[in-house]
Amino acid sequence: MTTNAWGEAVGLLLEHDEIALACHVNPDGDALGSMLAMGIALRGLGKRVVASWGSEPFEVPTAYAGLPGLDLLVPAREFPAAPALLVTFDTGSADRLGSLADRVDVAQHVLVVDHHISNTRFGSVNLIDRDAAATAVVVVELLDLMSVELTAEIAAPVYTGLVTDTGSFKYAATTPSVHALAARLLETGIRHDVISRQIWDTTSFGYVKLLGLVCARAVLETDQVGGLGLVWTAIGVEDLDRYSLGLADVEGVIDVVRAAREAEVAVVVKTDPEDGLLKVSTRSKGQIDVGAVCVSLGGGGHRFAAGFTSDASLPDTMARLRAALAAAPHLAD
């Protein structure tokens, strides 16, 4: 990314009047705290603004049902047919937009801040900082060169994309300058613990359940990956409707079945209930690319915590899925 890209990015941002905001379909904290915090920042600039990802249903995850900015949002079906200037959010590539892909084609500008290292740099100006721990990251680094001041009411989305993505700071993307930004955030006197509890701490009962369900299923591989072990499990439809659950309600799921010290690698196969295809999550305790593995596959995401989709059977996707993991070099501690 070069120092230009900074200037074009904040270039855009300040000259267009009306500025439409885009994430990727089943939008976690770091798409969804982002988007929502830079659309804060620029009503408060005086533009106008609209915001979106291209998945149905059009819900919140009950997570995040809490964050400012949440009027900001409309529907796919009444985003503009032809920004003037669209913006997406941790959206790696045009594809991940749903049914909004198509505005990158008609746009005329199209700006891509994001940190994925496996961005397809599909914008007119990719602002794509693959050292920052989130977007949010680099949203924040955007609003301080347009010197926009960081409210309380920015701070909370931006602080869910920042924790959503450090894995409450555990992930080896913690750095010094992330609890520095975090700091930071706290200061403007937004109730983190509160946040927190949101994300991590509160679930309807139908999740317990579930997560009992799947748990319960789940195959631990110790001879796979190279010997380094792989555990995963599997969440179908039918028990998404049993408990009432869609999709973003049980991205937890994972990082319960990582837990297991037996296994390098977790996985989390979930059948999308709109299209049938299944949705993979993998994530590494450090020793594995999962990033690498994934794109392999048709997916992306960061070194230790990536995905992608599979139009086979789910025991077909497992067969590719292993057969990649087993080829994956292995890093240095």
Contents of the next structure:
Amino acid sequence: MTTNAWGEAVGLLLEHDEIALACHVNPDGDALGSMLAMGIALRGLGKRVVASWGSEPFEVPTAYAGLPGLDLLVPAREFPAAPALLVTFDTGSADRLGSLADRVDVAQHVLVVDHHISNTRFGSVNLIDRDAAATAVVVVELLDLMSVELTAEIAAPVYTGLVTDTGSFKYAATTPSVHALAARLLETGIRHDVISRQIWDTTSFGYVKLLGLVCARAVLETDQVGGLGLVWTAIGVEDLDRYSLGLADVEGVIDVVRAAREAEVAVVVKTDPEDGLLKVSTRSKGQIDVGAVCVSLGGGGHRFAAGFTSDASLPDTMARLRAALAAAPHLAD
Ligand code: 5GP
Ligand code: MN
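With the form predicted on its own already on screen, would you show the form predicted in complex with guanosine-5'-monophosphate (5GP)?
Up next: the whole complex, starting with the chain shown before.
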């Protein structure tokens, strides 16, 4: 990333009075948090800001329902048809904008703010820090350059992005500077305990039941991934319906399944009730680059946490995935 890109990004943000923000479909804590943090900051600078994402249902996942800045959100159908400045967050490729992807072609300027190694650089200005633990980190670097004060209102969504993308400061991306940023955020007085409880430790009873069901049907295939082992399970529309859950509610299932020490790679295949497509989540423990595997299957993500979308059946999707995993090189520790 060039110094120039930072200067151009700051220039674009400061010189526009109307700014349209978008994040990837089915937003997670980092997508939503980084977008809201920037939205609140830009509004504080007197700009007119809208923020959205291009998937249904247009509902803020309950884990993030207490965040400030939700009043910036507009459903995709109310998103500007041809924004002068479109800023995207945590979005590795234009198609990840879903129904808002077409705005990339018509916006005068597209500023891409991201940390995905697989980012396709679809913006006119691309701020992609592949070493950043979260897109929210890149947002703070931008706000610092813009001399925006880090208020508690901005810090809460930033913390949400940071804590979700580092798995509560557990993943390898958790550097000393991540902790330094967390300290800065806590100094604003945010209720990090409330934010974390809402994200990690609050579910419906239905989720507890669904977890039991999908864990009971998990399959361990020790001979897969070149003998490193694969554990996987699937969540169908009927499972979600039975317990009145949406896709956003079952994001955490992969974190339970991947704990199985017998498998290097963990997979959860979820059927999207909106379009019937399979959303495949993959995780590895460090010996397989699932990011590269998912890119080869039309998706993206990070080295050890990635995903792809499939229009094939569950058996066919798993067969393609097994083949790609078998061909993936084993990384040295
Ligand atoms: P998750 O499994 O938590 O949904 O996603 C893990 C990572 O993979 C995230 O960084 C996410 O952006 C990326 N990812 C998940 N699904 C897809 C997909 O269908 N396409 C692309 N390009 N990336 C995905
Ligand atoms: Mn992210």
